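Take a look at this one chain, the form predicted on its own, written out in structure tokens.
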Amino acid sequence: MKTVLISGGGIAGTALAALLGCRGFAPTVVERAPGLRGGGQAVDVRGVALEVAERLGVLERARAHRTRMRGMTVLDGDGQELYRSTESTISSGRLDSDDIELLRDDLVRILHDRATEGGGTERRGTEGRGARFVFGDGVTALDQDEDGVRVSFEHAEPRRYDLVVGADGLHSAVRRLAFGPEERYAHHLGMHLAIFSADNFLGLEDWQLWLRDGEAGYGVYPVRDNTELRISFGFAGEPLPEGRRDPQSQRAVVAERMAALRWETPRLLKALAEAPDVYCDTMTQIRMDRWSHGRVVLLGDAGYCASPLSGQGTSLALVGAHVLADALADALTRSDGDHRAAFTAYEERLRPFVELNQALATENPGGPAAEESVERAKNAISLDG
């Protein structure tokens, strides 16, 4: 049984763990956070990714957790209504679509339950009948040879694995260790995004609000049966200097850039200061000529982040996990376990799909990509191709 270390316990890594566990592999997931990460925005499972969810056996549970928006209002800088829609929202697209919008933390929990077949979420070393999850640790070094990879960790003793998968996001440690500095592959799209949770002090009921004034704006929508809000701040600008990337400095920068906005901005900034779960980062794409090096391969945002501007990051993670799991399983049975053949097949099948979906983020800098472009991109691969 081949051992696979997956760095990153988000959507991509957890989905891959579930898929490999039922294909004859022994996957271990290592995640820096002390447990499953909470917070985050609503994400979309679209097109072919719905079929991945069905094959994983999580589609119905994902549907049960979907958001239930009735529509949205778009506001000017003073909070005056420009238009409203009961047919679509900015975050999820058409409301009559079969696509699913749900909270990121709900989807990760659903995938984790599937990967471990009911396993727990203790700090380091939880193990169900499927994948093993190690929380509160991270990869610090990779030493490859012909037979495997010796992996060093922040806390645990070094261990050997047959393969290593970097599914550890935009700022992937595995990518840095195996391929070099992030700057070689990161392409900044000129925007920043901050997402956080708050009580529903606006009293929204299954309805989104979006405000934009110049190069800054925000979206607000209720979740958890209208008891909470998810708030997304966006603003234009260059990447923050190295000295301003700690959480407190990021909050200060966000507050500074959003302060000129009017309407409910003061109350939203107060919620930002009090929020327990702020995520802040640049809108960046990762573009690489190859996603594998020896026995190390990249998955999801680590290898081909499309940025939230594409609306397809979750679908890329799920589809990428399925294509990689299939390629590895096929190599295990047909080519004497040759990981090189598996990684080549993975890249050849997935790259056109990735490129089409990454293009969604730059098609319309002022807003979402055209509906026909999204429809084409989200279905641009066959799982059995």
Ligand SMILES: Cc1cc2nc3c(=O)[nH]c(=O)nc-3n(C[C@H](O)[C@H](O)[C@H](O)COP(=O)(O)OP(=O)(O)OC[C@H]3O[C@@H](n4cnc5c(N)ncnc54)[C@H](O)[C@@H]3O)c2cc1C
Given for the second form:
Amino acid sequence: MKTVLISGGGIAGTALAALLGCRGFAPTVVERAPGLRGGGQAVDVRGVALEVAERLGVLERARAHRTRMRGMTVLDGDGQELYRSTESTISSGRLDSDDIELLRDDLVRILHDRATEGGGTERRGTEGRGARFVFGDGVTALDQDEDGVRVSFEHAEPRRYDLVVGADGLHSAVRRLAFGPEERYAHHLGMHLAIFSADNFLGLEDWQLWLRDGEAGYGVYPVRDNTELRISFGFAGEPLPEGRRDPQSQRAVVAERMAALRWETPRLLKALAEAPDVYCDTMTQIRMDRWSHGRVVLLGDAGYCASPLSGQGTSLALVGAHVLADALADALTRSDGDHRAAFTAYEERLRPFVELNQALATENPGGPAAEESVERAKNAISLDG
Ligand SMILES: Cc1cc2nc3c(=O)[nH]c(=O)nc-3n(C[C@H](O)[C@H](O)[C@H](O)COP(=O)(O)OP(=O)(O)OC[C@H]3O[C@@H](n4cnc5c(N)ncnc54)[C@H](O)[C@@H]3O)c2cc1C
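The form predicted in complex with the named molecule is what I want next, because the block you gave corresponds to the form predicted on its own; please supply it.
Zooming out: every chain and molecule, the one shown earlier first.
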């Protein structure tokens, strides 16, 4: 049985673990966070990614967790209504679509449950029948030879694997170790994003509010039966300098940049200061000529982050996981397990889909991409080749 180490237990890593587990591989996921990493707002499963969810057996559960927005209001800087819609929202697009918008936390948990069926979840634990998850650890070195990869970890003893997958997000450690520094591949889109939770002190009921004032703005919407708010602040600017990327400094920068905004901003900034979970990052795309190097391959944001501006990061991760799992399974049965053939097939099949979806983030600098572009991009691949 081929052993595969997957670095990162987000959407891409958990989906791949579930898909490889069903295809005769023994996947281990190593996740840096101490448990499944929560946080973030709602993400979208669209087009072909819905088929991946169906094949994974998680479509119905994902549908049951979908957000249930009735519409949205767009406000000017003083909180005055500019327009409202009951047909679409900025976060999810058309409300009558079959696509699923659900909280990132919920999707990761659903995929994790699927990946560990018959197995177990442990802290630096032992083998199970499903995928093995190791929390609170990370890869520190990769040494490849003809037969495998020797992986060193922050905590666990070094261990050999047949293959290593970097599914560890925008700031991937596997990418840095196997392909070189992030700066070579990162394309900053000129915006920052900060997402956090608060009690629903605005009393919103299945309704989104979006406020824009110059180069900054925010979206606020209720989740979890209207008991909580998810707030996303966005503002223009260059990436933070090296010394200001720790969580405390990030919060301070966000508060500075949003302080001039009016309406409910002071209460939202108070909520930011008290929030237990703040996801803060730049809007950045990762663009690479190759996603594999020897026995190491990249998946999801690690290899081809499209940025939240595209609205397609989660669907790319799910579809990418399916294409990679199929390519590896084919190689196992057809070409003596040659991972090179599998990685070539994965790159050739997925790249046009990735490029179309990355383009959504830059198509319209003032807002979301046109509906027709999203329709085309989300369906631009067939799972069966
Ligand atoms: C906390 C969080 C909140 C997010 N919120 C949003 C959002 O609101 N809207 C949106 O569009 N996108 C959001 N994203 C990004 C979105 O999840 C991805 O674009 C998309 O789902 C692709 O998923 P991914 O698995 O490739 O990357 P991610 O979902 O980023 O998952 C990467 C995983 O790898 C882990 N990791 C990172 N470094 C290491 C390491 N060195 N070793 C081991 N594990 C590591 C991370 O903890 C994370 O669990 C968020 C990501 C995170 C991590």
